[in-house]
Amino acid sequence: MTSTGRDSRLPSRIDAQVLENRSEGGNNHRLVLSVPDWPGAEPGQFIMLSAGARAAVERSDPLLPRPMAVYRGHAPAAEPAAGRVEVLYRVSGRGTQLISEALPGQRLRVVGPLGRGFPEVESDASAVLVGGGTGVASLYELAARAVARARTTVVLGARTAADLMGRDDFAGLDIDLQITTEDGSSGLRGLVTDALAPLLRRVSRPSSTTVYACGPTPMMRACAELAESHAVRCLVSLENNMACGFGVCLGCAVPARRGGFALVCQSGPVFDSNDVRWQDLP
């Protein structure tokens, strides 16, 4: 696979202080961290976050950290202040439950930034960002930077209105924001692809339009197929499980269309959708 983005900043291993850790409805949470010596991140990069607050005695259950997209806080820390990094996450198991119980003043171990993020959106292009579920967390900074350079549309989707993440933040940007929910409780009733399809049908310059997608694998595959049918490039940010974040555990291997495998943590998480062998992904 050919990498598509940038990894210009070397990762750091840092004990970050919790500033805020609040529920935003349902199982959605926002974590705000003060990160000393934060080197900054590119849109689409991620961190490995310890499964719960650090204590005098290290916890061994659960042992492994959790990969989390950097939602906001991509600028490097300015001395002597620490960087401010935001993460959106959903409580879905014991590890994320322990993260949700971390209190202001406690510390979480952060390793990052990791992976290769999105390439810079080209000037005078059209960018269509599609996020489903927790995948929206990988797209905010990309959207925030794109508005000054390109015509930018963002489609956010979830099962219900209560499951939507980051809606108010995206609404504060100068973008065309479209919402879909499977139950029709907010925006268009249906899937993100029900909003994406008419957008792509109206594209007048396919060569200068790019779809950026992050969310559940079936969603990204459907976005990739739609984009291909309209001769539009599609970049996806894969959300594979991983244990280390830098190529040691081999747990995030993804099948490549040209044969073999690529590691999401090293070659991605951002890939050109044409490089992924979608039929072999679970």
Ligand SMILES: Cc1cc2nc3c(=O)[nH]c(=O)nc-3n(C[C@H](O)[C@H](O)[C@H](O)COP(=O)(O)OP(=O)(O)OC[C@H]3O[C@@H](n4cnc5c(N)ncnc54)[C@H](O)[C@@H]3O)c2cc1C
Second form
Amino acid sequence: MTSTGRDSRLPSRIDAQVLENRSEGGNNHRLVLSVPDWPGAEPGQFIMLSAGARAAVERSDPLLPRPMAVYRGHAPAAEPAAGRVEVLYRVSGRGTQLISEALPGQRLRVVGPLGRGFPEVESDASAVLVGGGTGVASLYELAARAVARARTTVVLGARTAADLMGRDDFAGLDIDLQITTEDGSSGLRGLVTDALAPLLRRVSRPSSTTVYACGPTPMMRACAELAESHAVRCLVSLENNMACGFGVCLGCAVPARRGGFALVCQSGPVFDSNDVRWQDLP
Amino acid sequence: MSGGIDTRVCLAGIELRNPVLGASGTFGYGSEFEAFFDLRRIGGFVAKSLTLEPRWGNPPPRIAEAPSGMLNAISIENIGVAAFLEEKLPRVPDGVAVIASCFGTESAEYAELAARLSSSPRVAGIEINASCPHVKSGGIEFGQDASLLAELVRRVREATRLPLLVKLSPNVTRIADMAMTCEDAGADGISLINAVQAMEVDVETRRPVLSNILGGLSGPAIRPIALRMVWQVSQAVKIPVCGIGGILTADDAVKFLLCGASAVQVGTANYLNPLAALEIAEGIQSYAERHGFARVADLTGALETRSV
Ligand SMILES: Cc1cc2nc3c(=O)[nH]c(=O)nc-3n(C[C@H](O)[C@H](O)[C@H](O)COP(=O)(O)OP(=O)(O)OC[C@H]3O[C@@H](n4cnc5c(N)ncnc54)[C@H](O)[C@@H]3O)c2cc1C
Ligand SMILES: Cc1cc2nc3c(=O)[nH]c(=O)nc-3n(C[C@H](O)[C@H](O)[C@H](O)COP(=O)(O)O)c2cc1C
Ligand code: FES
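With the form predicted on its own in hand, show me what the form predicted in complex with this ligand looks like.
In what comes next, the whole complex appears, and the chain from above leads the way.
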């Protein structure tokens, strides 16, 4: 697959310190880390985060680190000690439960920044960002940068209002923000695609419009199909199981349209939706 | 040598700066780790298993977490021997021991791979992967049948003069017998263990968690099994043994050395901590210093088995 974004910064392994870790309602949490020597990240890049605070003895269960988008923290550390990375995450299993129990002052292992993020939004273009569930976390920095360059619309969706991630942060940006919830507890009742479809129908210049989608696979696939039917380019940020995040386990492979596979952690997580063999994704 | 004591070891004729290698399939082609540390600070690595032609692996999901471990069914996805020799090997800094791992469905393929790899002065040794737990043909078929294994090792032995390691599968009844078979057939050393055949099910979807259904279990969950097998094999053969299986820390590695391993390979631990191999190498050295060993090599087989 052709790579879409940039991977300017070499990853490193860093012991990060928890500055804040708090519930944001529902199962959503916000983690703020102090990350020494943090080189910064591009929108859409991610980190691997140890599944719980580090102790004197290496934790063996749960074993694997969890991939998490860099929500905020795209600037390199101004001083070596002062790097700051924010993660928005949902507690959905054992690893994220342990992460949610990490207290300020405790340490989490960070490997990153990883992957290739979104390409820069073209000036005078239209950007439609669509985030579902935890996928919202991959889009904030992209939205924050897009506002200065392009007409930016953001659609955020969740099952119910309490599950919406990062809503207040997005509301603080100068964007057209639309909310969808499956139970109608906030915004439009329905799926993000119910908001995306009318937006795409109103697009006057399809060639300078791009949809950026991140969320559950069926959601991204539906966004990609909608975009295609309007001749609009669609970039997706894929989620897949990962063991390493830096290209050595080959566990994160997704079927590629041109044949064979592409590694989500290395060629992605951001892909042009046309490069993915959607029908072969689990 | 670094610090006070001598960290060098010799594994089947391969001189290593210290006894820690990255394990095949967990260390890529080496260059992936260069962002994290200078590869010259570990013994070296075994590259991802190679086939004669490039090969794609299984569809997703290929991996899943398991208690104190992980399951994988990658299926030897690799760039093929030609691209390895032309593109990957030249990028490895001098002074890093690179062991090439061979995989095939017939012994002739393994022999051809070994011959082609032996043409490069940068290949320090050959490891026969006779143990991939989830590929339908090849690999484990050899590792589970003593006469096939003997034939395979003989064919590869004829094809190369490089130090020859055979990587054994734990999915056998008597591991020591397999090791002796390899020794008799001309192997210079034994690497063990590969992943343990395993499976896991998602009860919500009522599906196996891996697309391949079966996979290989690796990580700390298999360490005591690996340790037992390394102990048994090192009792049974005279050739050196390279210990593999669930090593996360220097203490874990020391256990394998004490049970008779001359060197160790770090696998799954690289995924969670890309500095794992380096930290383990440094930790082994400080263990040896703390316990009054003059050379790290003296740890090999230093297990106290007298009853207390
Ligand atoms: C590039 C990328 C960026 C991500 N960014 C975020 C984010 O910013 N915020 C957030 O809340 N979530 C994010 N996710 C999803 C997050 O990684 C999973 O929700 C998390 O790993 C689940 O772990 P657990 O301990 O809760 O679940 P468990 O069920 O205990 O996990 C078991 C295993 O499955 C893996 N796994 C389970 N669900 C997922 C999933 N959806 N994606 C990938 N692996 C999974 C786990 O990593 C672990 O190895 C991202 C995933 C990827 C690939
Ligand atoms: C994702 C993955 C891929 C692997 N690929 C290979 C391979 O290509 N060749 C090989 O000989 N062993 C392969 N292995 C096995 C490891 O080298 C090692 O023998 C095994 O994982 C046990 O060690 P560990 O518990 O330290 O990981 C692989 C293991 C994993 C987890
Ligand atoms: S997560 Fe290991 S190769 Fe992508």
